[in-house]
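To begin, one chain is listed below as structure tokens, in the form predicted on its own.
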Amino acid sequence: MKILSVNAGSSSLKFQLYDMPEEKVLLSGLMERIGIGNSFYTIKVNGEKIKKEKELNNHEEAFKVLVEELESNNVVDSLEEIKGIGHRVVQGGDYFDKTVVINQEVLSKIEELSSLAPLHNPAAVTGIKAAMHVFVNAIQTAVFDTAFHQSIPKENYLYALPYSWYENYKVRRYGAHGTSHKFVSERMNEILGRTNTKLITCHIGNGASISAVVNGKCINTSMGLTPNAGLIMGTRCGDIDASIIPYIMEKTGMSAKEIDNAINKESGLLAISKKSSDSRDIEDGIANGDENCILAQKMYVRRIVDYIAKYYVEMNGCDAICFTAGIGENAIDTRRDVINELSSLGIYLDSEANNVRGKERLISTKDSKVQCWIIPTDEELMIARDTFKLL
């Protein structure tokens, strides 16, 4: 059965059709400049990378220009072969604890949501009304990446706020990156043969979040009601004095726009650094005693060890660490830094095994308590499991 797993943001479309249940890659890709003018796209067929220029005015021609990648390739005959189509959907409040069958009730949640991820969720919209047109007879499923985080007792996903703000306006704690750190804990149950498991798993990339999963399920995470709780990121803050927002108002005139764009793109390892928010730039700076990257990785690396230490003692013990993402699964430095700030937990490094990028390894030595790993994510392929196991 073909399924094509699908992330729409508002200018761009990422895409891979699987042949499951086998998992097989047949096609995959991502379109750029969707709708802005200068749109070009990239192709992964039979091994081969193709760029290609062309303009898209929108989704929906993205995606016809995407069926016709797929007959002129020879990866399916007819539209009829594809089954069904996976969408990503970051938003998904408390209505959705799994991967639902999309429909015009589900469709309209999802947009009423947007409020809680502007950028995200009107883009899913765009996406999945535009494949519904060109694929018309395929089953249509909305994977949330907050689904994960429903099992979050109330103790830890609520705010000590007034009890009226989550009644009426659902402010609580959502979290996000749950269909990677699905994917991660489900693998590292795998490795360990067993379900009854305590795991720490770490997406860390330009946005980044912990999460605590116990026997599958998780129990707490980072992010909270926006992706800007938790961890310090590219460009995003973390967690602050929420008294900071109204003091800095007052004393610089900032509107509230200008306060919410400030944390969330101006600051982070962006700001400590004075440099960039890439963390290969901020090692880069390292190597060269560039005192304000150092100060930045500090900052990055402490936030990190604070959440691991925390979930650790939340559940008693953890049976294993895992490293995903971008900067979780390439850099080895940070990696380093990390393990070495847990030696107290009886967590320790094997130097050898983590110097490698990109490869699911184990990277503690043998006498750790602790296992620490690096797993590989693969989001789009959860996304086609969670659908296939719908349809």
The other form holds:
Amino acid sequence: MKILSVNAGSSSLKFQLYDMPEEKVLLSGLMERIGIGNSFYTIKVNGEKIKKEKELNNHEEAFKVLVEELESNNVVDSLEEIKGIGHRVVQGGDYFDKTVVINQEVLSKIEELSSLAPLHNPAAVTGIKAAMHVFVNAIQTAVFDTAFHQSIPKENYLYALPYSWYENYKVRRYGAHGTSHKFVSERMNEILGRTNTKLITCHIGNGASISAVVNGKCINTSMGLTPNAGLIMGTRCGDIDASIIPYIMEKTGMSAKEIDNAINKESGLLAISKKSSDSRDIEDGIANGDENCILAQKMYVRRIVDYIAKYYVEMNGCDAICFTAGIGENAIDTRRDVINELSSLGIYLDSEANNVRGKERLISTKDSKVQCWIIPTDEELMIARDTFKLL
Ligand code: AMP
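Which structure goes with the form predicted in complex with adenosine monophosphate (AMP), now that we have seen the form predicted on its own?
Shown next: the complete complex, the earlier chain at its head.
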């Protein structure tokens, strides 16, 4: 059975077609600059990469072009072969704790939740509606980034703020990257050969979050109402003293929108290194003795270690710490710096094993009290798996 995994951005469309249950990728690609002129797309099929320029005025046109490519590359004989389409949706609020088949009610709820994810949910709705027009016979599902975190207990998701903010405005921790934390924790349990486990999953990419997962269920996560909580990220500050915001607004006259831009796009590694939001540039800076990059890395690692220690205590121990996403999978030095800070918990790095990028591997020593692993994430596959299961 063929399942299409879709991630629609406001002007982009990322897709991957799978043959399930074999989980074989038949075609993957990305369409960019949809609706804003000079659009183009890249497609990987039969080991070949195709890049084409093509005016795509909206997501429906983008899907139609995808269908043409599927047919001209003989990936499908007819559209009917694609039985399910799984859509990535960033915010599911407290309505959705699992993947669901999309109907009118689900679509309305995703639209309603746009106020909590103004950049992301409207794009997902656009993608869903366009897919429904083009793939009329396929079952469409919504796979929520927040769903895996819905098992978090109330004492961990509530903020100590006026209770009416929670009741009237839904202010609470929702978390993000749930599809990735779920994928990684399931894979880790598979490796450990059991499900009664305590795991700390570190999704560290440009955006970054850490989750505590007990017996396959998430009990805490570092992101909050929005993805700007917890860890220091490429351009996001993560946890700060909330009173800094009114203080700077008063001092500078900055608006809420300007502050939002500063804490989301001008902070994090970029702000402290004064150089770049990309950990590769920070690594280069450190190698050249750049003091700002050295400081940025120290702060970055400190915050990750704080969360690992917090969740270790909260779970009363841990079986495995998993590193995933761009930095978690590839940044050898960041993994080293984090694990070296954990020696007081009896956690030790195997430096030789750690000298690898993007491969699933055990990177702790035999005598380490907690296993440390690199587990490459695959959110698209998780979306396809969930959709296949529902079908
Ligand atoms: P993601 O958001 O998961 O795609 O991760 C993107 C981030 O991964 C980039 O901003 C880089 O900082 C980081 N990254 C990717 N490749 C490497 C690498 N080889 N070494 C260090 N960092 C990397």
